[in-house]
Amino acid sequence: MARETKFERFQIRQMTGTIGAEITGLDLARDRSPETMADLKRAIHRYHVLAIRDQKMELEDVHQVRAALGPFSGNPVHEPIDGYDDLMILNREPDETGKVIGEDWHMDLAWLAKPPGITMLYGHEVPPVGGDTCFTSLEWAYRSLSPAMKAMIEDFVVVHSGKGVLGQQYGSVKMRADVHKIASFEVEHPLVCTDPVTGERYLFVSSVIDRIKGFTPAETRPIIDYLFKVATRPEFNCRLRWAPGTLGMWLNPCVMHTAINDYPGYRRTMYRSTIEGWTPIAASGKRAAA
């Protein structure tokens, strides 16, 4: 499928030569049209990840933009900012230390049965250097396999478990009340994909893999390990590097991320969001049962 490389509102700069994208002169406090809504998604269908820079946001600002985008997600593990159901903080202080959340490769929510289609994350407060977030293309990790390799997995389908969430709080970030019950959530997804906008294959692998259905977990185990090892390989990378004002955007079910814990001593605060995604949709047209 052709992919479309020109943008009328706003400059867009390739970060990488598989992934990720600048754009400027774009003011989305002020310009939220269906026109630019719309040319932004097919950005992100095109790149996976954004990094839009030079905006003035306030909660109500990126609410506004999550709106205008599409539905909210749904969130069954952070505590929403009050007043903002569809907004949570994502906070690091200064003299916080150990592991800061997202720190290992992952996908947003993977064990739902419809994941985030786009995550965004807003710089309020960063650091003068270091904090930055790196993605992985998930399309590109794909494409880099050998054609038996593809036969071979174009059927598979996998079960992503919510059980291992729980361990993952970090700081001053709030679950919410009930996030025990994620502990129980599975859901069966297909491991090779379909965009739904560009018709591109891309893996479906999270860190939250419990199994290859039909497949023991040690079966399972050195083929998903080898298929991580190939997503993450850096020629498939890029990294987004923060600074106050940047509104990053990224593709969820196609990539994968990590957050970079290089700060100590500097407060890191963002406000992130998430929009309405769609039920995976197996290559082979197969679809998995929930």
Ligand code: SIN
Second form
Amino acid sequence: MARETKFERFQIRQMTGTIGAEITGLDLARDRSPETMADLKRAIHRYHVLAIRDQKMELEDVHQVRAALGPFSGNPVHEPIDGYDDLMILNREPDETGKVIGEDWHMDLAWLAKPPGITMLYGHEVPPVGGDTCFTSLEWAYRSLSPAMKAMIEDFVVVHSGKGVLGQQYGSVKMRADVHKIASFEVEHPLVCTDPVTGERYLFVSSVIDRIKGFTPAETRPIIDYLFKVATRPEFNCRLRWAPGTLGMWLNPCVMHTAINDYPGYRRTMYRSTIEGWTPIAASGKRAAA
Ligand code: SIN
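Now that you have shown the form predicted alone, what about the form predicted together with the ligand?
Up next: the whole complex, starting with the chain shown before.
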């Protein structure tokens, strides 16, 4: 499963046989040239998760990298920080308890017509142990299905809903004043999609699927639960071990991820932004209704 590709502007090493790569030899505070950004995009469409090590970034640098990669995708859930419309800070204090933000497998904003394409997370302060993020590949999940299952789900259209999203307040992470509106968001996406850059197919499953179009909830659940179980199998996972100065990036529609809640007593402060994605493309060529 080795898929090494040569990149002129940095060194890259696969994290696992299926997903994730570590990048070294790149200083994004200095080099945000179009050529480097194009290489990063090529790498992210190939490996889906990148851990770019040894960066020294302030909020302004994260903002500049986001701007160099593409337009901000918007965030209807969280308040941006003062001075930057496109940045938020995920902070967890040592004495905080309860769930961490992003705990449990999910895709960022899957219930939008155009979910973010790339999510960026920068490790400003990370625990000495714990606080990793796990990812799973929806491309490998699709590949692993039998021909009969692939044929059965080829044209399925799935309704993702914002109603389950309105959760708890996580520490100092501020929700937008109009966040209640997202409870009424529903969007139809094809279940089997094509990456517009590589042409590879992926299984578009998320944690907020309400129903398969045309199916009852009782018929929907076992199919989606089965696909979710396949999608989170360990052989399709990688685990990003953060270090101060690691810039993580993931190709949001092609992965699910989960934050690991195992660092009580330590602070974890991450800077986050998102880059515009694409309207999901049905692999069958048929479009989901708008
Ligand atoms: C997220 O789900 O976007 C947050 C992941 C993390 O903090 O590790």
